[in-house]
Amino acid sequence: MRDATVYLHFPWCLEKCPYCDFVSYKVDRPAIAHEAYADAVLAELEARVSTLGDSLASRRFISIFVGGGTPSLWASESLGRVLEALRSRLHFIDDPEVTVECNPSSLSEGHARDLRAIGVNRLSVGVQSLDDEDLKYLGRLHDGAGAMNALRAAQTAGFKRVSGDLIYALPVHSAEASLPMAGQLLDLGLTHVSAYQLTIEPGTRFGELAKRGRLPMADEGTSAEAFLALDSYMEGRGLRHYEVSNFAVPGQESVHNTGYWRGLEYLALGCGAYGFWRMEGPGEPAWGVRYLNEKLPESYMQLARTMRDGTGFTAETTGHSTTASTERLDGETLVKERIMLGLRMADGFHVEASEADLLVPVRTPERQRSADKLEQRGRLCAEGERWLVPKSRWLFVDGTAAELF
């Protein structure tokens, strides 16, 4: 059976962060439609099960990731109904990874215990920083003490797998400024840390400020130094830098995110969720469909209420489906995406394994020539059937991947 994952999107936040370009909407707690949203997701699940039929039955699901938005705002009873339906309608491995993203401002020990009770076994907490001035700049609702309290609450509630997010290279920071914060997370016992450089996306408040030259930002040199400093520090503390932005104690890597980087299918449910499913028949070169769900929560829930079976991927039947748009991905596109994502990992991109899985040529003469040139320039290593980017060149991984397209 082919491995696959589930992504479930929750669209509401108590505040929209100025750097965020995800599908999320500011809402007051009393206005969250906990049960109605769960009903809509369950209706979408039934439509997708009907649409995918036998292909769904041939998949072995290894993880569920509940992202957002702020999923820790979702009532555990409502989320629990959805998780139970997923377990009953899909074939999961024993003890799959089930992750919920949480903000410190909406994660108490009691809520963490409720999440454990419905089968969640991993939390990803949006710490971002432990410095109060940083958190104000980032528009976060918590302070450093609140972040640490939320992490302790998760551990006290019995979670063995807790990941913390950090944003590094913020304005007026030195390259080493994130190291003490990373140390505090590790001293607390966290076994996974995701560390991201602040990126400015168009359409966000930070994007508008940057366009007008009114947003203070770290320079590229400081960002590069901060990346290398974090790499050295985290590995010195026993965590493996297993992906460009992710560190883990060996064995504690994110199963779900690794699925993305390996090119696995992901059944996506919920407002604004992106999904990907392969559609080829036995022995055919791979191709698939990427779909995007309706982005407005009220519209998504209304469409779910009127949905008919068999309309899960049909963009032309939007009036009877939560699908807002679809994109056909041919085999060569899937190869390019696997290269782009696989090279972000310390284990690299597995050439022959991808060819065998996709039934699409990867090591074409043109691509091999490009790989040889990159290897001569020290930006790529060929180790058996794998292409790897040396860690010292990870800062240029996107450009390296593009040269293999």
The other form holds:
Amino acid sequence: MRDATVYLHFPWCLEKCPYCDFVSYKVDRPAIAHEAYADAVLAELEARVSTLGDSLASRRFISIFVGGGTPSLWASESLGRVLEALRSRLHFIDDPEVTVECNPSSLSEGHARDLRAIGVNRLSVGVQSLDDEDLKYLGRLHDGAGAMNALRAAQTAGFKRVSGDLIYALPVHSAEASLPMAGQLLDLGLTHVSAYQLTIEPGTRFGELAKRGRLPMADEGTSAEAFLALDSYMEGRGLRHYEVSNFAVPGQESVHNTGYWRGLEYLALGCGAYGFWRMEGPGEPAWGVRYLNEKLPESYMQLARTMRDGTGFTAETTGHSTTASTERLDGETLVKERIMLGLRMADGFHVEASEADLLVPVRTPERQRSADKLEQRGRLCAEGERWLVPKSRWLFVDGTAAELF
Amino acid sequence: MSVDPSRIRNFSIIAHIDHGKSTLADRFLELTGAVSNRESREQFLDKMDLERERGITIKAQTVRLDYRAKDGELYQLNLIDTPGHVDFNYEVSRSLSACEGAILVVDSTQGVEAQTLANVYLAIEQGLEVIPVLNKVDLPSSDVDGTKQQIEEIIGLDCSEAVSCSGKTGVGVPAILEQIVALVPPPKGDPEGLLRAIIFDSWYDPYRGAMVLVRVVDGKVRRGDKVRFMATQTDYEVTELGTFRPFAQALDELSAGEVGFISGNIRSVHDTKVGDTVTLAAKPATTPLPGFKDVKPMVFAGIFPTESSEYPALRDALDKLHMNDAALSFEPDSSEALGFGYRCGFLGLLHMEIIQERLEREFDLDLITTAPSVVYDVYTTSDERLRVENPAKLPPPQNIERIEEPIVKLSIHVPPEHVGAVLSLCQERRGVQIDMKFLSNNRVIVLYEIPFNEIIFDFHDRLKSITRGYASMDYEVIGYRPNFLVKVDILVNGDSLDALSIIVHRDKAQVRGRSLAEKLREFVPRQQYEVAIQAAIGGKIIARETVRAMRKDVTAKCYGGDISRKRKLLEKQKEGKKRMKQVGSVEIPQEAFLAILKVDG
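Here we have the form predicted on its own; I need the corresponding form predicted in complex with the partner chain.
Below, the chain from earlier opens the complete complex, with every other chain and molecule after it.
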């Protein structure tokens, strides 16, 4: 029995944030196609379930993550229908983690109660900052007080597991600027915080400004210091820095995201969603497919209606399914991804466990040589069957991973 | 059956690059029926791709044409193509020695160029009948009278009978063939004498061994004869001989006056040196034909594989090229920065570029080539003379009594309006002016004595750019002179990058050192610590640049779709790393070496 997860994407927002490069479209609230979108996702689910057929029987689903966009805009009845179908069509563990991403501006206590009622047990709230100036710069619709209210509403509605997102390393900030905000979140009783350094992505408004040299940016040294400052602050408050950008009270880590970093499969549904599924037969070295769904909501919904069995996981059938493109991932590529993602976690990358799971050699002589060299330079620790990057060298983990490719 | 020598005409075509030599040769082939229009690929004679692309002839080609002249007689015309570049001066002289005449093709829109002059003088010295021809008269900018006047003034050739032609349209081409018959003297030489044939080209054929192009001067050579190469003192049996028309055609014999090829399972072109005399082993000639010279490389550079595993492949490739190119020398070299490779010697810069391109293109090798160096004469304090062709091998300064560097005589042809720029360029490169003459209203010849070292870097490119392409140049090495030369080393965090060491004049050391360090800085990836890049003479630092430390290299978000994108980035990074060279604790990408090779002098 292999663990797997479900990712469900909701492609609309009330406002497009200038730094965001996810698939999302600005929409007026009344124009959201709640039911039609749910119908499309259900159609896609049926097509994928029948395509995967028997292989689904050997998967045990451990989580659902509803991301976006702003899925808290989605009517809970519509989302509820989808969750219900997922539970009936896929084999879930008891009490799987079901997370919905929320924007403070679209999360009321009532809505939170509705989400609880349809089986959602974890909320991930896009706080980003508690400073009104920051929030304006980031193009957010809420202010600091609004964010705190939304978090309180979630808790009042009965959510035990609430996570807050923060963005740090904003231009004018000192290295310690994010610490008081993180502190406020923890004071409120949050058990999980994701803190991302502001990243300028191409194709976003910030990306365009940066290209023209018009975007003030934090200096690299300061953002490195901010990373280290957050690490020691959060650890001091009893949270574990379990992934480069994630902190949790032990036991409260995100099951779903940890799945990505361990290389688990994720069945993706919805407009613009990325999925990954393994295709090898029993006893064969692993290989898989990463697929991307159609990014335009209207086209997605149309394709989903006519999506046929047997499609969605190969490039040849694109055009007949919601899948817009696929990427074949051979065993060696899967190994690279696991190394890249594993080294980002405090638990590190399990060499032997990966070999056993993928049936692909990880400890090749070349890679072992690179690992030895990295170890000599203090950039990698080999602890039994695991490779891990010492916390002090997390700031350089990308280069470390590349050396092990 | 041998042809009556009075019906043979051996000639070559002298032309500046782009003046239309190959196109004209193609018209000859068509007119004499050697190639039908359909077969005639553009520029038939330039057969290597590289030659076709660069529009220059690297190896000599020959073709035999049957031509029925207006007098009703059938003539055998042997067109001997000559390499068109100063690096191959010696080969040109040998090719010319196989001819009695030469057609001087001058582009009537451009006029006479420096390189043409050198070859024309060579032809005149060797007593060839030089027939001027004005090409490209179909172009509107053609100036036939002006060009004629220039040829008469500069070269002293009578142009009253000169044919105006266009290789492109074919106009005037028949008249040229008639002039060849009428003006080029038939070969002299004794068909009954002892065999003497001059080698003017050779190349390696994987099936036949070395192929030799010869002009028989005296006697005859038949298939089955045992021949001797007089300079190398090696004997071979002729298994095949023949001529190109333009495709190879086997013959039974070649006799006095004729041109053709010989093969005989000859192991390498090192036994078949250009300029050598072929005779019969059984009845050898007493004296070889005059003019043989062993050519020596003038310019040296280190060639290193980017991946050390390609070292054996590089050796094999050089071996193969060497079989075909007696002028290329190579010996194993090692550099702390670049690992194992070869120190290669070339006739000149073009020769070097050609070899480099062929290694990369034909053998698919990824190479790093170090900055070219000339050969220095270094006199040590213990009164030894060392020939140093690799700056890294220069003895420490305290052991050097003096360094002498090769000096060339440089001639540059340039329109008067660009003379000023040319003079300051030569001045800047330590040149000493010898002469300056107005050849005509729009042509000046400038003569300089200038250190060879100063023109092997980027001189030609600079010359072309400051004169908008109107200048042409030619040079010959005239001797060695002492000068204040120093070695500049480049240090990366204190470790010397031996492959980047250069020898320069003391007065230029600082500027060059700084420019090298600045350039290198752009290419050194940031490390987790600060990296110092310094230029030094001995222990003295003359320039310093700093690569700031990298503070972070970590992606913030890595979920679903980010994973592919990030993985691909890291894969690319890893791929790039493979092409890096480790210097101490710092890895330097290959582009750095390539870019530095292009640093302004």
